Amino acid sequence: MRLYIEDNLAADRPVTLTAAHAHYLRNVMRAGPGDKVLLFNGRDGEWDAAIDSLRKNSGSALPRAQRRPQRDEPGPWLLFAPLKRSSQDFLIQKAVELGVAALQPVRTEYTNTGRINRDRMVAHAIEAAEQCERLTVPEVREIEKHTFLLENWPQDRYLLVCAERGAAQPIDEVLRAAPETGAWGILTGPEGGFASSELEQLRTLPFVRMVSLGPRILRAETAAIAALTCWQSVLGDWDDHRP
C-alpha cells in the first residue's frame, strides 16, 4: 500500500489521511491501524510508516524511517490535445508511469473540447505515481491555447513535435543527435490532426524538432505514448536499475 500525502514527512511525526486515503485502506485494502503503508509528498523522499488511526472520513499514519531519499525526475513535459474522457484517463496514467514532468494540455485549431476537469487529471496522476513507484507527482496545468505557450516557451528546452503529415525526421534519428542534457516537451495533436497553418508555424521555431512516428497513422494518445517511450529509451532513466 502505498499514498501521497500532502503534509511533510519526517520519522515519528504523525501525517493525516483524507477521506480518500480511508476509503482506499478500509474499503479497497481492508487495511486497519498496526499495518504497513509507504508514503511520499515529492520533497521528502518515501517512508515507510504504520497506520495509526483510521475512520470513515479521515485517520493518521505514522513515518518511522526513510525508505529512499527524494531524488530529481527529470522527464519531459508532454503537451495534448484534450481527449475523449477514456482515452484521457488513459492517457495521464501511462505518460505518468513513463516519467513526464508536467501534464499540459492544449487547445488546437481541431482540438474538440476546450474545457478540461482537472480535478480527475490530478487524481489520476496521483493514483498512477502510487502504483509506479514514482518519488513525484507530475505538474498538472490548466489548459492553454498552443499558441500563447509557444510564444512564452523557455528557449533552452526542446518541443518535439509529432507531425502525422508533412517532413519530418523519424524521432530516433533527432533524439540520439540530441544533447543529453537538454530539457524537453513533447507535442501531440489532437484526433483530427494539426492544421497546415499550426504545422508550418512549427518549423519556423528554432526550439522545435518535427518528428514522425513511422508510416502509420496513430491515435492521439498512441502518439503520446510512443513518443514518450522513445523519449525513454535514448534519452531517459531506463538505465537506471534501481535495487
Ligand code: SAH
Second form
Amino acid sequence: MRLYIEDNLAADRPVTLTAAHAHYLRNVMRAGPGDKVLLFNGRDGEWDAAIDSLRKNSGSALPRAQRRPQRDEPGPWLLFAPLKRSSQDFLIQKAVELGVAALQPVRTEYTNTGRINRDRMVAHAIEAAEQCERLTVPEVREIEKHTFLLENWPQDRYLLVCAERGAAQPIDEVLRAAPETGAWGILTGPEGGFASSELEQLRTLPFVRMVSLGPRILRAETAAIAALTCWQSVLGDWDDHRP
Ligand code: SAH
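Could you please show the structure of the form predicted together with S-adenosyl-L-homocysteine (SAH), as a counterpart to the form predicted on its own just displayed?
Full assembly next; the chain just shown is listed first.
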C-alpha cells in the first residue's frame, strides 16, 4: 500500500489521511490501524509508515523512517489533445508510468474539448504514481490552445511533434542526434489529426522536431505512448534499474 499525501513527511510526525485514502485503505485493502503503508509527497522521498487511526472519511498515519530520498524525475512534458474518456484515462496512466514530468492538455483545430475533467486527470495521475513507485506526481496543467503554448514555449526545450503525415524524421534518429542534457516536450494531435496549416506552422518553429512513428496511422494514445517509450529508451532513465 503506497499513498501520495500532501503533508510534509518527517519521522514520528503524524500525517492526515483524506477521505479517499480512508476509503481505499478500509474498503479496498481491508486495512486498519497498525498496518504498514508507504508514503510520498513529491518533496521528502518515500517513507515507511503505519496507519495510526482510520475512520470512514479520515485517518492518520505515522511516518517512521525514510526508505528512499527524494530525487528529480525529469521526464518530458506530454502535450496531448483531449480524447474520449477511456482512452484518456489509459493515456494518463501509461504516461505517468513512462515518466512524464507534466501533462498538458492542448486545444488544436480538430480537438473535441467537451470532455476535459482536470480532477479526474489528477486522480488518475496520483493513482498511477502510487502504483508505479514514482517519487513525484506529474503536474497536471489546465488546457491551453496550442498556439498559446507555442508562443510561450521555453526556447531551450525541444518539442517533438508527432506528425502522422508529411515530412518528418524517424523519432529514434532525432533522439539519437540530440544532446543528452536537453529538456523535452512531446506533442500528439487529436483523433482527427492536425490540420495541414497547423503542421506547416509547427514546422517553422526553431525548437520543433517533426517526427514520424512509422507508416501506420496510430490512435492518439498509442502515438503518445510510443513516443514516450522511444524517448525513455534513448534519453531517459531506463539504464537506472531498481535494485
Ligand atoms: N485522423 C487522422 C489521424 C490522427 S492520429 C488522420 O487520419 O490523419 C492522432 C495523432 O497521433 C496524430 O495527430 C499524431 O500526432 C499521432 N500519430 C498517429 N500516427 C502517427 C505516425 N505514424 N507518426 C507520427 N505521429 C502519429
